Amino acid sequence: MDLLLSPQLLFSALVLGSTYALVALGLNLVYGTMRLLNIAHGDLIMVGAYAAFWFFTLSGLSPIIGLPLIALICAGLGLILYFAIFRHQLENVHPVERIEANSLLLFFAVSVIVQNVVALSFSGSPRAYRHLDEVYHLLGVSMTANRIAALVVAVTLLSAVVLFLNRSHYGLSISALIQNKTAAKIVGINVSKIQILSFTIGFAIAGVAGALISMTEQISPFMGFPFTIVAFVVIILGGLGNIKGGIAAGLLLGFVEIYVVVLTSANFRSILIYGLFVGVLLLRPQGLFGKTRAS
C-alpha cells in the first residue's frame, strides 16, 4: 500500500499520462474533424523531436523556448500534406469508410517517406542530448527539471486546447464538426476552413509532444511507431473524436502503465497497452468515455 501511495510514482504517472494525452490530442483532432486515420502521427512526433535536437545542438536553443518554432515547422508540413494529398480526398471521395481506408494507405506512404528521409539525412543511429537534467527534491519526490517542464507544458497546452474548443468561435466550430459534419454545414460553418485549421493544429501539437519527449528519451528516425500505437490506444479508450475523453484516457493509461510495471515487470508494458486496446474494442467499441458518434 505504501508503494501505491508513493509521491514518486504519482509524479511519474502524471508526467507519463500528460505526455500520452498530448501525443494523442493531435491525432484525435485530425480524426474527429476529417475521419483521417493518421498512422504517420508518430513520425510527426519524431520530426518535432529531431527539430528540438538540432536546434539545441547547433544553436543551444532550449526546446522549451523553441516550441513555437517547432510547432510552426510541423504545422507547415501539415499544410503541405493537406493541399498536396488530402484535400482532394476529403472533397471528392465518399463515403466516409472510403476516406478512412484511403487515408490509412496514404499516411502509411507518408510514414515510410518521412522515416527514410530523416534516416538518410541524419543516419539511423539513436541520438540524445542533456538539457534541464538537474534533480530537485521536494516532499520526498526526486524530479528532474526536464520532466517538470514537460509536465507543465503538457498540462498548460491541454488546458489551452480545451478552453479553445469551448470558448472560441473556431474552437466551437471544430467541436461542431467533430459531432456532426452535415449539421455543421447546415448552420453555416466553413467546413473546409475548419478542417485545414484542425489539420495544422493537430500536426503542431504532435511536434510539440516530440520536442518534450526528446528531452528525456533517445530519438531515432524509427521512434514514431510506438507513439502511434499509444495515440490510437488513447483515442480508442477515450472515444474517437472525443477530445476531453482522450485527455482523460491518456492520463488513465499513464497511471495504469506506471503502477502495473512497478507492481509486476517492465515486460508487461506491451501486453498492457495492446491488451487494453483489444479489450476496449471488444467490450466497449465507443470507448470508455465515448458516445456513439454521428457521421
Given for the second form:
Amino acid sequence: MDLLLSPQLLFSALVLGSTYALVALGLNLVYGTMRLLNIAHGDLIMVGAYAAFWFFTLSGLSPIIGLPLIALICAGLGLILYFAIFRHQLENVHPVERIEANSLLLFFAVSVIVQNVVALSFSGSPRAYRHLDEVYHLLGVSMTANRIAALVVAVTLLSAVVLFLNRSHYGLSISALIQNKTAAKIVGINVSKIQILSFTIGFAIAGVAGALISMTEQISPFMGFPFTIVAFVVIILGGLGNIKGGIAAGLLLGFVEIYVVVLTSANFRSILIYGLFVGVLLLRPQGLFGKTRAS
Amino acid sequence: MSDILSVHKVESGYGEVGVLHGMDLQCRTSKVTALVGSNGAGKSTLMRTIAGLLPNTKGSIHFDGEVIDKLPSHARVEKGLIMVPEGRLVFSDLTVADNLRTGSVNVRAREHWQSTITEVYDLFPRLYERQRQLAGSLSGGEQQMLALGRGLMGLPKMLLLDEPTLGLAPAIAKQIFKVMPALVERGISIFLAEQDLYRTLEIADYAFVVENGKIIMHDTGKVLKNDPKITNAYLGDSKS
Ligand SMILES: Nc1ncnc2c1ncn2[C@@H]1O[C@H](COP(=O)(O)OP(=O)(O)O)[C@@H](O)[C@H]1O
Ligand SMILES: [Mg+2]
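The structure above corresponds to the form predicted alone; please give the structure of the form predicted together with its partner chain next.
What follows is the whole complex; the chain from before opens it.
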C-alpha cells in the first residue's frame, strides 16, 4: 500500500501521462478537424527526436531551448505534406469515410518514406545523448532534471493549447470545426485555413513531444510505431476529436501503465493496457469522455 | 426599392442528382420574402446553394450588388449573407455563449462581438440564463433561438431562415415568428422557407411557391394567402 502512495510513483506516472497526452494531442487535432488518420504520427515524433539529437550533438543546443526550432521544422514538414498530398484529398474526395480510408494509406506511405529516409541518412542504429541527467532529491523523490523539464514543458504546452482553444477566435474555430464542418462553414469559418492551421499545429506538437522523449529514451528511425499506437489508444479512449478528453485519457493511461507495472510485472503491461482499452470500448464505444454524436 | 438578393436561372443539386431546375427569384431589401412549397420541393437545396454549401451548376446569384456564386461560404458570410439552417446545427458540445461567439468569427463582426452578444441576450433572455450550459442540453426551441442568435452575431444584412419553426411547440413557433418583424425593423432582410403556410404568408411581404425545383407562382403574401389554389394544395399537407 505504501508503494502505491509513494511520491516516486506519482512523479513517474505524471511524467509518463503528460507525455502520452502530448503525444496524442497532435493526432487528435489532425483527426478532429480533417478526419485524417495519421498513422505516421509516431514518425513525426521520431523526426522531432532526431532534430533534438542533432542540434544537441552538433552544436550543444539544449532541446529545451531548441523547442521552437524543432516545432518549426515539423510544422514545415506538415505544410509540405498538406499542400503536396492532403489538400487535394480534403477538397476533392467525398464522402468523409473515403478521406479517412485514403488518408490511412497515404500516411502509411509517408511513414515508410520518413523512416527510411532517416535510416538511410543517419543509419538504423539507436542513439542517445546525455543532457540534464543530474539527479535531484525532492520530497523523497529522486528525479533527473530532464524528466522534470519534460513534465514542465508538457504541462505548460497542454495548458496553453486548452487556453488557446477556449479563448482565441482561431481556437474557437478549431473546436467548432471538430464538431460540425457544415455548421462551421455556415457561421463563416474559413474551413481550409483552419485545417491548415490544425495540421501545422498538430505536426509541431508531435515534434516537441519527440524532442522531450529524446532526452530520456534511446531514439531510432523505427521508434515511432509504438507512439502511433499509444496516440490512437489515447484519442479513442478520450473520444475522437475531443481535445480535453484526449488529454485526460493520456494522463490516465500514464497512471494505469505505471501502477500496473508496479502491482504486477512489466510483462503484463501491454495486456492490461489493451485489455483496459478494449473493455472501455465495449462499455462506452464513444470513449470515456466522448459524447454520443449524431453524425 | 432594390433587390438585395437575386437568383437567376440557378441549377443545383447533389452530385449527379439535379434538384433545382432554373430557379428565378428576387428578395427586396429590408423585407420578408418567403419560399413555400411542400416537403422535398427544393427549399433547403436553394438555401444551401445561396449560402455556398452547394455549388450552382448553372445560373447566377447576386447579393448586395455583387455576383457571389463563385465565393466560398465564409466569404458570403463576410458579405453579410447568413444562413440559419434547417435542423439548427448548433455546436452541441460548446456552451451557449461559445456557440454565439462562433457566429462572430467573420472579420466584419469580430470586433463587435461583445456588444452584439448583449443585443442577442436582450432579444432572447432565455439564452442569457443558459449561457454557461452546453447547447446540446437545450430544448428544441432554445436551440432554434441559439441558431438564430448565432446568425445575428455575424451582423447579417440578410438572414436565410430555413424552417425555423420545424418541430417546435406552437407557443415557441409563435415567438420565433414575432422576432422576425423586429429584425426587419433593424434593416435586416429575411428570406424564409417554411411549411407553416398560413403564418408565413401572413408575415411575408412577398412569396414564391416552389415545386419540383422550380418557381410556379409568386405574388404578395396577402394575395397568395387568399388564393384557393395555394390553400388547397399546401395547407392540407403543411403539417405532415
Ligand atoms: N443530401 C442530399 N443528398 C441527395 N439528395 C438530397 C439531399 N438533400 C435533399 N435531397 C433531395 O433533394 C430534393 C429537395 O430536397 P430539399 O431541398 O431538402 O427540399 P425541402 O427543403 O423543400 O423539403 C428532395 O428530392 C431530396 O430527396
Ligand atoms: Mg427543407
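Residue numbers count along the first chain shown, from 1. All values reported here derive from a predicted model rather than from experimental measurement. Between two forms, the rigid core is defined as the largest C-alpha subset superposing within 1.5 Å.
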Checklist entry - Under a superposition restricted to the rigid core, does residue 10 display a Cα displacement of 2 angstroms or more between these two forms? => result no
Next on the checklist: After superposing on the rigid core, how much does the Cα of residue 278 shift between these two forms, in Å?
Outcome noted: 2.6
